[in-house]
Amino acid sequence: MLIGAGIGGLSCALGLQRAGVAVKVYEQAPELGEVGAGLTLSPNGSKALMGLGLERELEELADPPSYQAVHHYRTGRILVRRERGELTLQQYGAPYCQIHRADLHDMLADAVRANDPDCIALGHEFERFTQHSGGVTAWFTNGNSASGRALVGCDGVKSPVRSQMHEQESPKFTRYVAWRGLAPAAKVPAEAVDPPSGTYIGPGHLFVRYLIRGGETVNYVAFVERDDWQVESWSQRSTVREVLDEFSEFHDLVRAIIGATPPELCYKWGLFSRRPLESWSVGRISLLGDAAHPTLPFMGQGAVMAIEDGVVLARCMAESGSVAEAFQRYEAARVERTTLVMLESAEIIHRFFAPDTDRFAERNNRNEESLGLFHYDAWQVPV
C-alpha cells in the first residue's frame, strides 16, 4: 500500500506494476489533480522515468532547454553559462529538461491508471497504521481501512505516516520566502527568455526562470532571505506588486517577467528546513520522497530524488523475498545520496546569496552536476 499519490508515489507505484507487484495508492484528495508550477528533471531524474516506459510522453510534454546561463542581477551580464540539449544527452544518456509539475503528474497516473484503473482510491485520507508479523492494516478517516504486506509513506514534507512512526519534530525556519508564478511567453520581451532557462542572482535575492509547455508559458521561483515567519505552504497567494516590490533592484528583464504575471498565479510560501531521517523504516513501514526526505528546492532535486525513490523501492520489492529485506536494501541504496542532496541543497543558496555576485563563477565549484548526481541510474544502482 502507498499512502500519497504525489510524483514520487505514482512513481514508484508504476515500477511495482512493471515488476508485476500487485500495489495499491491511497490518495486523501476526492479528485486526482496536482498543485504548483514547473520543475526540473534533470537526467537522474528522465532516465528512472524513461525506464517506466515514458520516453515519449517526456518528448512531448517536457522542455529541454539548449543552454542555461546564470546572470547578473542588476546587469543581465552573464556570469556562468551551461551547456544542455544534445551535450547532456551524449554524456549521461538522458535530456536536462523542465516541466509542469501537473503535466507530469498526469503523465504517470494515467500510466498507473492504464495498468489498472482501480488502483488509486481517492478520498482516502491516512489517520493511522496499526502492524503485525503478517502484515499491516491502514486506517482512513472516512472509516474505511485497508490491508497488506507493506505500508509506504509518500505523502510529501507533513508526512501524517512519518509522524506516527518518529517523534515529532517542528521544522525550522530557514529564514528564506520563495514566490512561484506562471507567465505567458506572449506577454515578455522575447529576450526574457533567451536563454529559455535562466538564473538571475544578487545578495540575497535569487531569481529562477525557465519556459515550459511547449515555450508557451514562463516558470519562476523567486528567493528572498527575510526574518518574518512565513507559512509553510506551496497554495498561499501573494500578490504580484510584493514580488516587485521584493525585486526592485533586479534587471528590466526580470520585472518584465514578474509583472506579466496573472495575479490568480502568483503565490508566496516558506522554506522550511528538517534534519535528515537515519532510517526510514519501522517493522512493514518505510517512507518515500519528502516524507523521507524534506529536501530544499535550491538544486532542483526534490521531485527527481522521490522519483529515484520509487524506482528503487520497486527493484527491491520485486527482487527481495521479504519486506524486512526490500525496506533494507532500498534504505542502503537510498539513505546516504539523498541525504547528501539534503545537506547540498541547504548550504548552496549561500553561494547564490554572496554579496560578491561578480565572483560567483569563482566559487561555483560545487552544484548538482559536479557532485556527480546527474550520472545516477536507478534502474541500474545496486540494490
Ligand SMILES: Cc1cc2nc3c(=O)[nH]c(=O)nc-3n(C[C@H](O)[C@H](O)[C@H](O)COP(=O)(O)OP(=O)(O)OC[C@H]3O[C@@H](n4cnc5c(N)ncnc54)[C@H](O)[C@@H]3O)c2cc1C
Given for the second form:
Amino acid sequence: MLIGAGIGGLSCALGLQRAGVAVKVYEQAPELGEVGAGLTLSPNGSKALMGLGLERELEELADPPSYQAVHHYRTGRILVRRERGELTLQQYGAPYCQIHRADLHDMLADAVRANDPDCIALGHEFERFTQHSGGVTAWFTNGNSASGRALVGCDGVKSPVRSQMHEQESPKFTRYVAWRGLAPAAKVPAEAVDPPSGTYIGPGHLFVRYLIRGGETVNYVAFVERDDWQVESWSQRSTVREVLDEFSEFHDLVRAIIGATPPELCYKWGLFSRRPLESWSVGRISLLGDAAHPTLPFMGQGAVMAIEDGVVLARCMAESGSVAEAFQRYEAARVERTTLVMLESAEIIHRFFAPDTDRFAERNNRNEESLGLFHYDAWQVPV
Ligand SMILES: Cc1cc2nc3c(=O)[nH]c(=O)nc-3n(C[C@H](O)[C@H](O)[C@H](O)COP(=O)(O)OP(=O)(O)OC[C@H]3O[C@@H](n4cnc5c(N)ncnc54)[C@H](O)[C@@H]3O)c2cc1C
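Right, the form predicted on its own is done, so what does the form predicted in complex with this ligand look like?
First the chain shown before, then all remaining chains and molecules of the complex.
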C-alpha cells in the first residue's frame, strides 16, 4: 500500500498496476487536486512517464520550449542559451517540457483509476503503522486501518511515515524565500515570454518563468535570500506589491509578468533543507519521492525524481521474491542518484545568486544537464 496520492505515489501505483502487482493508495485529502503551479519535466521524467503509457497525454498537455535562456536581471542580455525542442528529443529520446501540475496529476490519477476505480482511497490521513511478521498495518485518523505486504510513504516533504521510521533532526531554514504566481500570457508583452522558458539572475535574486497550457499561462517562481519569513507551506498567500518591491531592480519584462498576476494567484513560502538519509527502508516500510529525499527546487528535479522512484520501485516489486529484496534493490538503484540531486540542488543556487552576474556562463559548468541527469532511463536502469 502507498501513503499519499501525489505525483510520486500515483506514478508508482500506475507502474505497479502495469506490472500486475495489487496496490492501494491512501490519500489524506477529501478530493484529489494539486496546487496551481507549473512544473518542468526534463527528458528523464518524460521518458519515465512515456513508459507508463502517458505519451499521448503528454503530447496533448505539456509544452516543449524551443530553447531556454538565462538572462541578466537588469539588462535582459542572454548569458546562456540552451537549445531544446527537436534537439533534446534526438539527444535523449524524450522531450523537455513544461506542464501545469494539476494536468500532470490528473493524467496520472485518471490512468490509475481507469485500471482500478477503487485504487485511491481519499480522506485517509495516515497516523501510524505497525509491523508484524506477515505484513504491515496502517492506521488512519478517520478510525480505519488497512493491512498489506508492504507500506511506502509517498507523503511528501513533511512525511509522517518518515517521522515514525527515522529519528529526525528539525528542518533547517535555508534563508531562501520563494514566491510563485500564474499570470495570463495575454496580459504581458510578447517579448516577456520569448523564449517560452527563461531565467533572470541577479545578486541574491532568481526569477524563473515559463509558459504552460498551450502558451495561455505564464508560470513563475521568484527566489530571494531573506531572514524574516519562515513558513514552509505552498499555500500561504502573498501580495503582488511585495514581489514587485523585492524585484524592483529587475528588467521591465520581468516586472510586467509579476504585475499581471491576479492577486489570488500569488503565493509565498520559506525553503527548508533536510539532510539526505543513507537508507530509506525499515522492514516492510519504505519511502519515495520528497518523503525519501526532500530536494530544494533550484534544479527542477524533485517531481521528476519522484516519478523515477515510482517506476523503479514498481519494477523492483514486480521482479523480486520478497519485500526485503525489492526494497534492497530499490535503494541500491536510487539512493545515490537522489542524494546527488539533493546536494547539487542546494549548491547550484550559489552560482545563480553570486554577485558577478555577468560572468555566470563561466560558472555554469555543473547543472542538471552537464551532470548527465537527463540520460537516465528508469525503465532500463539495472535493478
Ligand atoms: C517552487 C517549487 C517548484 C518546483 N518545480 C519543480 C520542477 O519544475 N520540476 C520538478 O521535477 N520538481 C519541481 N518541484 C518539486 C516537486 O514539486 C516535488 O518534488 C514533488 O511534488 C514531490 O512529489 P511527491 O509525490 O513525493 O510529494 P507531494 O507532491 O508533496 O505529494 C504528497 C502527497 O501525500 C499526501 N499526504 C501527506 N501527508 C499525508 C498523510 N498523513 N496521509 C495521507 N496522505 C498524506 C499529500 O496530501 C500529497 O497528496 C518544485 C517544488 C517547488 C517547491
